[in-house]
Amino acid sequence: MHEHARRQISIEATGLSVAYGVRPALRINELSARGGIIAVIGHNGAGKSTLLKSVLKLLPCSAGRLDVFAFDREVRQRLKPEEHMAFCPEGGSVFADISVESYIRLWCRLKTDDPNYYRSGGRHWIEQLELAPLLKKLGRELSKGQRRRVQTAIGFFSRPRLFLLDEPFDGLDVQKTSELAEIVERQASSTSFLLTSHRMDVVERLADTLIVLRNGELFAVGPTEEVCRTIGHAGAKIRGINNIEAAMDALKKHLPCAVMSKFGSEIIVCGKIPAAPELLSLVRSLTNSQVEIEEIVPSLVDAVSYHLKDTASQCLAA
């Protein structure tokens, strides 16, 4: 549950399909996303970058419409990229060879006609992603978290209405990932995010709606909760086991589809797994022990490390 009430945004598609050349790369019949960060997720060319480069229009349709709403009081805005979206492209994008500073000056020129609004309606984003190190140094010298945060910046330059982030936190390291988090949250009250990671954790911490895409079509959409539910299956945490390493290799060989995971002197289990009263006697069977089983909601990291071992093996299996 997310305390503060955050900007709405409407990702809506029908019949779509995007292509690279001949090659199909995304697929949607229908789509409705209602949410004030929604993130995209799925493995590695499942789609989730086309979707975000689809909504800005850098990639056109082949088929079908893809459309995003905002909302004022619950009536509909159709957002329009070239005036109310602002991108963060995965590696960041600063010239090599000119400084950052030059570089953030061109960017406020084009986007606020002020080559010095960094200094002056800009310079609260200067300071909250500690860009004035980095000033004087040129774009290559730059690491990929550094280039992130300069491309980072300059979008939240123009005010816009849906910031769109691709991988924000790749590269970053722990406390840096932490402070990125916490501006994204502070932002959603005003600024609609729609983002994709490979950090389940932070995805977590964040998204208030889940898109899920597998081999460039749409999987699962909704809430995070609900989508845990959808593509983690079940959960179950099991109390109460005195070794707990045997424990889990037994486990393994009888649910070898399973994930399982230690946590502390407990063990999590996600997937298709028996229901409470099954896993309850098979893990007594197995332990010697009494243990006690507590069926839970798998959390976004585990139903998403299933979700990926379901869609590996079908695609041996195909």
Second form
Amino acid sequence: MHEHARRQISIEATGLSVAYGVRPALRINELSARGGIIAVIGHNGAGKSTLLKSVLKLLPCSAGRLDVFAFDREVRQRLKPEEHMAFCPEGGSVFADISVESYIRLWCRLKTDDPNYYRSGGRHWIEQLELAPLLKKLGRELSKGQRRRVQTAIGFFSRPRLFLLDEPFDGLDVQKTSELAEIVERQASSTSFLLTSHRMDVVERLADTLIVLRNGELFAVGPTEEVCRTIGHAGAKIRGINNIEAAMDALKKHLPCAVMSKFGSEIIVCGKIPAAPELLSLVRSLTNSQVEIEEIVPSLVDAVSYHLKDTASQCLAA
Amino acid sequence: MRALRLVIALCRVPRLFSSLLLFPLILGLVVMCAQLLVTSLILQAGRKSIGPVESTDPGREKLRSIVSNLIYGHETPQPLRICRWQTKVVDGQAIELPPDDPHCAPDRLDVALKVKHPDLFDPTQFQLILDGTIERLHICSSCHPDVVIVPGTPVRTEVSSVWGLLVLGATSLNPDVGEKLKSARTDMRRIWDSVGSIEFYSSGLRDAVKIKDLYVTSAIVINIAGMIVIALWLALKAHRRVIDYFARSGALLPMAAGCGSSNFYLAIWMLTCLRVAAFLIAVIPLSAYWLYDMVDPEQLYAIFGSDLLALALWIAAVSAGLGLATVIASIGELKQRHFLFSFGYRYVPLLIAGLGTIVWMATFIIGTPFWGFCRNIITLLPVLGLTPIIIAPIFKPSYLALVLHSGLALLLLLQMVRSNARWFASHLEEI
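Can you switch from the form predicted alone and show the form predicted in complex with the partner chain instead?
Zooming out: every chain and molecule, the one shown earlier first.
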């Protein structure tokens, strides 16, 4: 429902190759991802942060091209990092030996020409991200989460068309995660977001488009549900099992490539699993009980768990 | 414009201003002042050894009176008094006592000769050395002032306080020795005067090397080259330090993204140039004042002013040559930064320059025109010919060698920076 209200961007890449020195870190033949909140997911070292830095033109492309377009009334406009984008790195940022207030004033002067913007137009963000108690502190006195909040507020000061967030929920408690997710969702009507995260529950709630990277290459791209099907293959909910623990152990032996989780009296299976009738007879033969099976779309958490397991086993085999 | 705005915004934060500009600037100035001070001392010492003989004596006399004041409380020490201790029996016990003379009352700042038989010892040789600087010499077997000389083979001196060291040091200011030094210097001066100005000719050099001006010329040359080295150090090493400063705080990527990476890196270069400019603005008048104060203007004109083309070519060659060496060292270290001994790469240009120096010096041994040609070849090669370029105002190479060295070094410098730009970029991403 909210997708229509979100401001859309499109990330397009052709023959893209980005390398650190001689070591290639990202290779994408063709990419076209459109959405309001686009999440980049993948295992550690998959190339998520590299993609973000390439979008920001901080890393030069050794081959190909990567562009970001905005759509205002379906008119394409190429976005420039310095004019239309804001970025908050994983660790946040504030100079260690200056106060948060001085750092914010520096950014206000750079982005709005008014060093006191944070007290007028930007006051909302200071309050929203609870920065008032931090203003007099030195950068070195802040935690990683606090530094990230400072940089997030600074990013919003410039009213960016695209906000890039690298691991924004890493290290946040449940309440702070929920608050930040709410802010992102609320702002999506005026700002598009490109974020990386390992918090699949939050990503599933927020993102309308997913980019899945594997070993520096594009593995899947598309709307969240579609990607869940692509990387999670198939899902099934098994009900009516008497001894869940024993059933799970037996199933794991027969379906080594699947991911299983227990949810109350149900078992949720995801991955390369047999079709529903075969799975039903398999479970019945293993548990000797009259179980029921419902085919479902795998959740992102399950799909990514399966994807990572699959990736890990492939890597191991390689 | 955006880069300039960033520079101004950064400079307006007091802490950033002091971290990025003020502190390195002060450090550069302190290093430069220390260098000027050391050179002044070297120049003064040089003047003493080759300058007019009379000019050396007042300094020595002044020092002697200061030391005497510190030890004895008066400017001129009394003539040396020999105090020979005697063994007397007091209350049935043999005790060694100083003579009854009140001038022989022992003091810890006296000097003692510790011998087995004080009444038999001949102190003439010590008398000759100590007279004029020390007031009392005790000859005893058991006394313990701060300086005790134990004659024998070898002679040993026991000093038991810092003041004792001062007393011992005063002996080097012996007026007799001073007279002999004066006489030796007079003879030396006569020899120097009799040979007149010494000019060393060697094939391949543009002009003769004026040996007598060597002291002053080298001091000036070392200072100017030092200034260029500090400026380059501020420029290149500091450039990376500024980036490291941003990277450590995590502000590098958001700032580079927020301002545009080219604008951001341009701003960093502008900050670096500002640093170097501020250093040069502070140092050039200081050095000029020092030069006019320390060196005779006519001598200065003879060294540099008489050939402005050579001076300009020299400054260009030294800047380009040292710049190239710095870039090679920096990039070498950067490329091999994961290697445990990566710091060794920064000394590679120094090693090459050292090798060039040895070969260049060897060409003087065989004075044929061929070796003169070889000398010029070494001089024109960047890095290898760095030493002959630095000392070009002394050993004057041909104009062509200076021009070629500047041109080749500049070309290589630009090529190095162009082809290694990605190393700087990859470095930034890793930190």
